[in-house]
Every structure is written in structure tokens, then in C-alpha cells.
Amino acid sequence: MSQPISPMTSRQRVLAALRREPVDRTPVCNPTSVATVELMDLADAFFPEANRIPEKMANLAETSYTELGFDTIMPVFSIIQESSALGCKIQWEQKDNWPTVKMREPIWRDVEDIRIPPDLLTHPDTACVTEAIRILRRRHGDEVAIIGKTMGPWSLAYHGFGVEPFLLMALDDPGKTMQVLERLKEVTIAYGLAQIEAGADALTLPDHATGDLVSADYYRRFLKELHAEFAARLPVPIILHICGRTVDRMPYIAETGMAAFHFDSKNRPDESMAAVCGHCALVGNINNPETLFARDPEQVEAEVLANLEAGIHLVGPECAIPLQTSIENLRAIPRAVRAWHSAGGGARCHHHDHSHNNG
């Protein structure tokens, strides 16, 4: 029998799990967004202001820890902060809708069009995040893990060129595509470093090479080395996030040096663990549109258990959750994790038969 581990703070627990070290219990982690309309009401912080005013952003973000009992706070609810600073046109929306980039109005047509503005990090929409991280660090000290978010170059290219034109470029002109990614990677790194300096313990790095748009071979050709470079140049644990069915590229992702991969419910926990082969941690993968949004806490708990039984390192929603998700369903995640560990689950999870899991 291994020795019981003494109680950890949320921050210690998350950082240990991201290093694949022993933890007192599995951390509940939200590397994307758990903002909801209900939480906006509780925090008196609503979209779009909570995406643009640091104090409001911090107030809404900390509900993940204070109201839901997660081990992480993640203040970047959207995927558009740096795209706004790059000059993309943004549809800011209201309380019950995500802000989006107006991709029908692309700002770039060619590599030469890409200009990194000198005010990238001081633009109000990027500075909002770094200031919110500073506020959260002051408020919560070392108690809880604060996770930042810096968008990968594939995602930034979607925003600047439009999804279809960029995917056509990748098909027709791989050389030019690599030049685009090389230019945009500096945004990813600069913004990541700014958030680390502000106090982020780890960074989510969404790079939307999703299973339905991009093959595993494309991932290997275009992104694997870049992602390894991010893991090397950003001095905190990086959580790569890609939506969709991605088990085919998980072996490549596991070789990049990324600390963790945040995976979608389209991938079963057991097959995902087999695919990364112990080379990176996994974060996930409670289903959003069906389970968290439309089902009840019992179904949420069943998915949490499937992840725990498979040995998933950090448990949480698969992606940014629907804004109408109930607080009750979100609170079911940490409750199920604690109950499983209290019942002795942690002791048996690593030599357990995973074959019955259907995720």
C-alpha cells in the first residue's frame, strides 16, 4: 500500500496532477470556461463587461472556486481577446451569448498582411486578462490554481483569414501555411508570457485543429513541432485544448512536452489514456451539450466516475460550458470526485480494469 498523501491546497493538487505526481485526490479542473448566466447573476458580472473589465472578469471567474468548488480559476471565458487586439472585428453579444469574431470579414488575405500590433499586450482586451489574473492572485494567494489562456496560431489564423480560406491554404500551399503559423506563434508566446508574469500557474493553449476539420497527419506536419516549441518556451505547465475526436493525434500530442491535453467527450477516457501512454496528463471530459446542459446530476456523476476509474489526471468539463448550464450540475463534479476518493477509489484507480468504461 502506498502512503496516504497529506492534504493539499487546490493549487498544489492541480500543479502536482499536471506533473503526473501523486495527489491527495483528483483535482477538478476547468481549463476553459465555467461561466454561466446563473454565476453571472451571483457575481453581478455579466457578458460582455465580464470579457472586457478586469474586476468583472475576476469576479465571475472566481465563482469556479468559491461557488462550484473547483480547484482552478480560469478568467478567459472567450477565445477572442488577442484576436480583438490583432484587429479582428468582434461581435460582443450580451449576457446569454458568447462574443465571436466576425469571420466573414477577414482582416488578412496573405502572409504579408499579418502585422503584430505594437499594443498587442496593452490593448484593453488583452490587458483585461493580465489585470484580472493579478487581481485573482492578490485575492486568493497560493490557495487555488489560476489558469491563463493563450490561443494557438492555428486558431488565430482561423480568426484572421476565416476558417475556409485558411484550410484551403493548408491544402494548397503548405509552405505559406507554415509561414503564417510561424508569424502567429509570436502572439501565442508573448501573450502567454504576459499572463505568467501576471501570476498564472498554468496556461490553456487552444489550437483548434479539430478532428472533423484537420487530420492527425496535418497535426503532425503543421503543429507538432510548434506545440513542442510552446512547451519549451512557456515556463509553466501547458494544457493543450483541441475539440472533437482527437484520439488519432493524442500519441503525437503526448510527444510535444505539453503537460496535459484537455480532451473532448467524443473520446472515451480509457482509449485516451492508452493513446497518451503516460507521456502527458489528461484533463476532461464531462460532456457539455448533453450531460451538463440537459441531464441531471446523476448522469454527471456517472461520467465523472468513468474518468476516475480510467485514471484521468484532472476531471472537468470537456470545453467551455453552455451559458445556461445549471450550477447544480457543475457542483456534481467535485462532489462525485470527493465521494469516489472517500470510498477508497483513489487507491484502486491505477490497477483497475478499464474495459467496461464507455465514457
Second form
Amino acid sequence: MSQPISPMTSRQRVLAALRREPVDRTPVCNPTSVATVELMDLADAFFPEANRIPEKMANLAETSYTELGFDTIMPVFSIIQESSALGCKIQWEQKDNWPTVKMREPIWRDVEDIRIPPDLLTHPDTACVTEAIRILRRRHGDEVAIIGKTMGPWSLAYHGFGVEPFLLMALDDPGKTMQVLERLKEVTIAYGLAQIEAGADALTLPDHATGDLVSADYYRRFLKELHAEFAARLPVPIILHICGRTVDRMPYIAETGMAAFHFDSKNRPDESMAAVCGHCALVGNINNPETLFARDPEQVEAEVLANLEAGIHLVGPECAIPLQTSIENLRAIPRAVRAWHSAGGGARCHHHDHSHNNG
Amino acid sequence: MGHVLELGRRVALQPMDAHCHDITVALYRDLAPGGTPFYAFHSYSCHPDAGLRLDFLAAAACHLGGMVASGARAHAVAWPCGAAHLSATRRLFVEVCKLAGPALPALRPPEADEARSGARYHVEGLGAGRYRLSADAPGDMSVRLRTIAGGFGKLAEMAVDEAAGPAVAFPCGHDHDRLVALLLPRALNARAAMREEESVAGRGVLVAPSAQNQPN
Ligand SMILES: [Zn+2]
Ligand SMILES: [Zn+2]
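Moving from the form predicted alone, what structure would you give for the form predicted together with its partner chain?
Next comes the full complex, and the chain you just saw is listed first.
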């Protein structure tokens, strides 16, 4: 039988769920961006400035907590901050679009080309994030979980080499690929540590070893150990993020020591819970393109329920939401979580969780 | 900084209004106390010009589409028949957002020319929300007219009566002359009009680096 849990702050709730400990209710978590164009207007903080000016970044990021009712604030909207510091060419875009790395202009051809610049952590585009985390920590104290984000070496290699050249290398020359990942992992670690020092409670670690391109066996041989090293060297809960169909490698991910895996709606909640077998928490997996972006709150609520019924530890969108997503669809997520728990769903949730921990 | 409001269901969005400092303008659908649907133009922008822009967009929806101001909320408009006409309203939103303002444009005549065929098309009101389509052009235009009628069906959820000319009809049974005149040039190429709406909506969807194949 589960004890009634006394009310928690958002931060306590998120950190407990990441440790797979009992919670007063399932936390609503965004390991990736929930910025929208309407929230940009509301916060008077717009892309691209909100990716480059700490105050703007903090103002836009905190709307997840103050306006949407999520339990987390995640200020690293883009996936290109450290790639900019590494020297990649960035297309910064405008209010209604994401900044991207110009991957058709790769900066590396070989392992030796990879140099970690001395200003990696003081470059304006990386320092923006650490400064925004400091601002948010000052503003919100211990009330809300602040999540940082540091990109994994596989994603960084895409940015530096270009997707096709790096994938060809990965197929042709696994030895060289490992050398690349070994070099780049120090970027992941250094940037992660800087955000922890600035006050991040947890870190999202996207590493786009996506289902269609990288097999489960490839993950086990080339990435699993590396990911275990991140979990060991970064002293906060790490939320690994990989898009796409990943259920085949979830058992390996669960063995890395990562606190949580942020999973895509291409994987069903119940099969994903079975795949990680109680060895890591799951965060997800409300569908972005079809549900959050294109449908109504009722469909969002239905997906939230599927996650809660499966015992998913933290509920939220599957990936960075489209910038045109409606506010009412996002607010439907915490509303559905609260409604489920007040209808008695929480007791079932704890029971489910324990059976997994013990089983 | 403002706060999120309960505005009903968002049904259309202009993420960057080129005619007003790139503010985001949304159209929300809600119900008035009597249960009648209304639509409200809304922006969370605190730009000092935002209010005037919303005034203009609501006025343009009335002028060009034949909607009427609704007292339910600021910048709210409704159809005089009391129906929702959701697709038509979304289309009207796209059209008014294209206008620079502040002057309202001239009303569209109930006819449109097609450069490609040299044809001129007409819509003629038959009363009770029905409109007959016809063409000034040599040769048999019946297939083309049926396609255009289908375009009205897609853009404004109108029923198509192929036998009658063809004719198209609003399910509410009320006339919407200004709306029909506004839609006619779009109905000539409904697919392009709908693609236009989709391409605006498709911006800002993050693509994983491994899935980016367009040059950038
Ligand atoms: Zn993703
Ligand atoms: Zn009507």
C-alpha cells in the first residue's frame, strides 16, 4: 500500500520522479522546448533574441511554469548553442522558426579537425544559457525544477561534419567514429557541468541516434558506454533524449545509469515501460505534429491518460513543440494530470511504480 | 508581462504579422452567453500598435466577409446567421491578415477573371444561401464550373448542387454575398489556397538534425 504523500513543490516532485520515488502527483515536465510564438509575445521575448540574450531566454522559458503550469523550466530552446561556440555556421532565423546549423557548410572533415575552442563556455551563445539558468534560479528559488541541456557527441558530430558524411564515417570506419565521439564527449561534459554550476537541477542530453539511422545493436556497441559515462560524470539526473522509434534500444538505455529517457510517441507508453523494466524513469510522450500541434485539448488529454495509466513517471511533449502550438493544448497536459490524480489515479500510479521497482 | 487568458479554442494563427511589427495574431472561437459562436482576434503582444491592428482586422472581417461586430469581447465578430462557418472564417482570417490597413479595401465584385483560360466567372445569389456559378467563355465550361463549386465546398463547407448550374449553398440557409465574392477567386484554385494556409502553419516545426535534408 502506498502512503499518502504530502504536497511537494514542483522541484521536489520532478526530482523525486526522476529518482523513481513516490510523488504527490505525476510531474509535468518539458525536457525540451515548449516555447510558442504566442508565449513570445506574452513574455516580450522572441526568437532569435530569446536564444541569444540571457534575460530574454529566461523570460520566455519561465512561461512553462508561470503560464502553462508545468513543473519545469527549460531555457535551452534550440539544439545549436554549443555548436555555435564550436564554430558551426548558424542560421538564426526569426520569430517563427528555429535556428539551425548550416550543415551543408561542415567545419570538420577528420578527427584531427575537431578542436575544442578555449572559449567554449564563455562564447556568447553558450554563456547565454548559463546566465539564463542563474537568472531563473534567482527568480524561482527552489520552487521549480530548472532543466539544462547539453548535446550528446553524436548530435554534435552531425553539426560539425554534416549528417551524411558522419553517417558514412559511422558505417565505414567505426574506429574513427569512436575517436570522434571520444573527443566530442568532452564538450557534452564541460557544457553540462557549467549548467549544473549555474543551478540546473537536471540536464536533458539529446543524442540523435535515431531509430531509422542507427540500429539497436549499433547503439549498444558505440553509444551505450559513452552514455553511461555521462550519467557517471554529470552529478545531476540526466534525461536522455532520442527521437523516433527507440523501444528496441530502451533496455540498453535503461542500463546506462541515465535517470530518465525522454521518449517519442512512435513508442507506446506501455511497451516502453516494459522495455526499461524499472531501471530508468520515462518522460513523454504526447505527440507533437499530430496531437499538440493539430488537434484539440480532448485528444491531448487522451494521450496524457494513456501515459498515466501506463505509469509513465513524468508527462510532457515528446520533443520540442512546434512554435505555433496553441496554449490551450499545452495547458491541457497539467489539467489532465491533476484531474486524473484527483479522480484517484495517483494510488494506482504508486502501486504500478512499486511493482516495477521490485520486479 | 501579460498572462494567458481563457479565450476559447484557437482556430487560426498568423505567427508574424508583416503589417504590424511581426506580432502574432490569433483567432479564437468561443460561445456568447446565448450559445451563439463568435470569433475574437487576439494578440498577446504588448506592442502599442497591436490594439489598432486588431481593430482593423475585425473591421476588415466585417467589411470583406460580411461578419458583424459581436459585443461578446474586444475585437470579436460573428456571422449574422448565428452559424459557425469555421472553414470560411479561417479563410477570411487569412485574407484580412494580408491587408496592410488602415484603409479598408474596395469590396470585391461577384465575378473573377481567370488569366489562364481567359474566362470570367460569376456568382449569382438565388436566395436562402444558394448561389449559382456561371462563366463567360467559349465552349463547354460545365466541368470547370463543377471543380470551382467543389472549391467552394472545400474552402467554406458549402453544399454543392451540380444539377443547378452548378450551385453552391450555405447550410445555414442565409445569404453571405460578401463572403462568396471574396472566396470566388480562391475557389478558382482551392488547392493553392489551402496549400498557402498549410505552408504558414508548417513553419516552426523542429526537425531533428538527422532528418534535415533541405539545404540550409
Ligand atoms: Zn526530439
Ligand atoms: Zn450562415
